[in-house]
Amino acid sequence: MTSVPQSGIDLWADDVLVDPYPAYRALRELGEVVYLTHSKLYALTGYDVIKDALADPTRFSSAQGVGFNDGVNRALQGTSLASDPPEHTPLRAALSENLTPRALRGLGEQIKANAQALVARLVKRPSFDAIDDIARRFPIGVVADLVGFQGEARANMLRWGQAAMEVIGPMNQRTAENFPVAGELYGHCSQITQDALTPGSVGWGVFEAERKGIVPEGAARHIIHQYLGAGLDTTLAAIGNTVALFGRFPEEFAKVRDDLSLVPSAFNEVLRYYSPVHVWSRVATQDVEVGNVKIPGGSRIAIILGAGNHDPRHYKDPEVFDVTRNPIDHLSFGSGLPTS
């Protein structure tokens, strides 16, 4: 057994959060697992461990949330996201259920309508700006539509979901800052009823499954809490990040554009060479062995997916955006558990 190497970086500073790629090498270059002095977490770092990790939930647990503060871990009770097995199980069947490409079929005809139609608008411009009338405008009625949502949720989505996302880290001022409106969106959800939503909708399908049972009873507004909260920011990000990088390689978007076939991967390229979400966050159940380093039972853990994105041991030649690469195996949604 070695000693864990230390490191002093805030993953949280400004400067991390506008470029992190620098500060995940050089935690790479100290170590598979590295204890971060200035935030008091074991950080795992490689794509190996990282990707080990997320499929034990027996000695990596989500029940204590996937925060960094307790006051978004308290909030995130009751979802998928804060829970292991066997509880977790139904939480995400009955997220799962209703994304099936046979229950969304319909849906998808009217998200590729609604697509179309604004592109042609976009078109007929001289400019627009990617992020306010793409990134932005998109996604938040496709959400909106998905979930069923109406009236007040619809108008304050945007605000809601980016400040959910904004809470997951410690509590410095950014995170302090946007707790107020992620509280908002905890209050709206905490009180939300089927009646609330469009028939049809996946919200509506939810509180049908809490109704048979499938899931606990109250179940439903959390995982409808979970879906505005966790899914509405990377989405913005996905296609902030697809626009980014388009115009920084522009020989890749020519690719791209030549041959079609290839949007599949070069999507997948995106989620792995700008991670939607860099940090999420898993606490050992007891001491745990990662890379010849023992992790303290209790201990919190910083799992840096854009980190593992990034391992030279993984990927080659990680800093190259190629639209060719097709990486499936990317963690920026995570892992799952094995199917086996």
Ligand code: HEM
Second form
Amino acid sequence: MTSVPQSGIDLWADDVLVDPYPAYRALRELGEVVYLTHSKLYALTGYDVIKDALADPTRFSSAQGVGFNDGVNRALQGTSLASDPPEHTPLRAALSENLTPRALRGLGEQIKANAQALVARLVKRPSFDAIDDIARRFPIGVVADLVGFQGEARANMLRWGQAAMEVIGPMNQRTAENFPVAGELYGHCSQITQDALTPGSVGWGVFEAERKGIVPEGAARHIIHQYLGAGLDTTLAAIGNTVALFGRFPEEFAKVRDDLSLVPSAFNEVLRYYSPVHVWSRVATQDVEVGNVKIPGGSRIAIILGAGNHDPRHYKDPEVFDVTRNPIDHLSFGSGLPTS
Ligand code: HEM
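Given the form predicted on its own above, produce the structure of the same protein in the form predicted together with the named molecule.
Okay, now the whole complex, with that chain kicking things off.
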């Protein structure tokens, strides 16, 4: 057993958030496990150790939440995000059942029609802002329709969704400033009733699952809170990152324009290249050995998805943005735990 390398890097410092990849490289070069002295956290930096940890909830648990401060971890209680099997299984199944291709068929047509209408409007303008007019606008409508939100909730979704992700990190100024806004979302969801949601929507289906006893009583509101917290900022970042990367690498964009069958591969590469969620968390249930390092039981662990996605031991030339790479094994969706 070797002693754990240490680093003073603060993963949530503004300059690291703006361009985290040099920091990730420095951490990876120190070791697959590094102790972050600023945040007092163990961090996993390599692709293989991250993949293994995400697949093993018996040693790397989500039950105490997946954020880095007590407030957010309390708010996540009752959701699939803050649970391990067997409690996780029905919560996740309610999600999967409502998101099957069959359940989403009608919504898929609607999403396509919305996308075409948005593009038709935008191409008539001399210029537009890709972040405000596409990356922010488009997912709001999709997630609102998916969950079945109407009225006040739709108008607040962008503020709420962004704040929900901003409060995942350790308690710093940014986290503190976002808590009141994230609290509005929590408050709204804790009051929500099935009849406030569009019949047949995914949110409506989750209430049905509660009524049939498929998820525990009271879980539907938590799950709906989670959809909005998890579904908006992530998609917004993914679409914004697509535009940014196509702008930065026009020759790769040209390949996709010439061959639209590359779209799925290119999108996987966008998710690998710029992870929408950079850092996620687990707690060690016991003393665990990772690489040659011992992490004490009870430690909160930072799982740096963005660092694993650029690990040269797993991806050849990870700094190259290659729309033909199709990295379907990227880490950006976290564990994707089996539901049975
Ligand atoms: C590009 C888009 C997205 C990215 C990058 C993303 C990323 C993630 C990550 C990193 C996790 C954590 C998994 C873990 O703890 O191991 C997660 C879980 C989750 N996400 Fe997403 N997500 C995206 C889109 C969405 C959307 C659109 C929704 C729904 C509206 C959604 C709902 C959820 C839910 C419910 C969970 C918890 C799943 C579970 O507990 O097993 N996500 N996502």
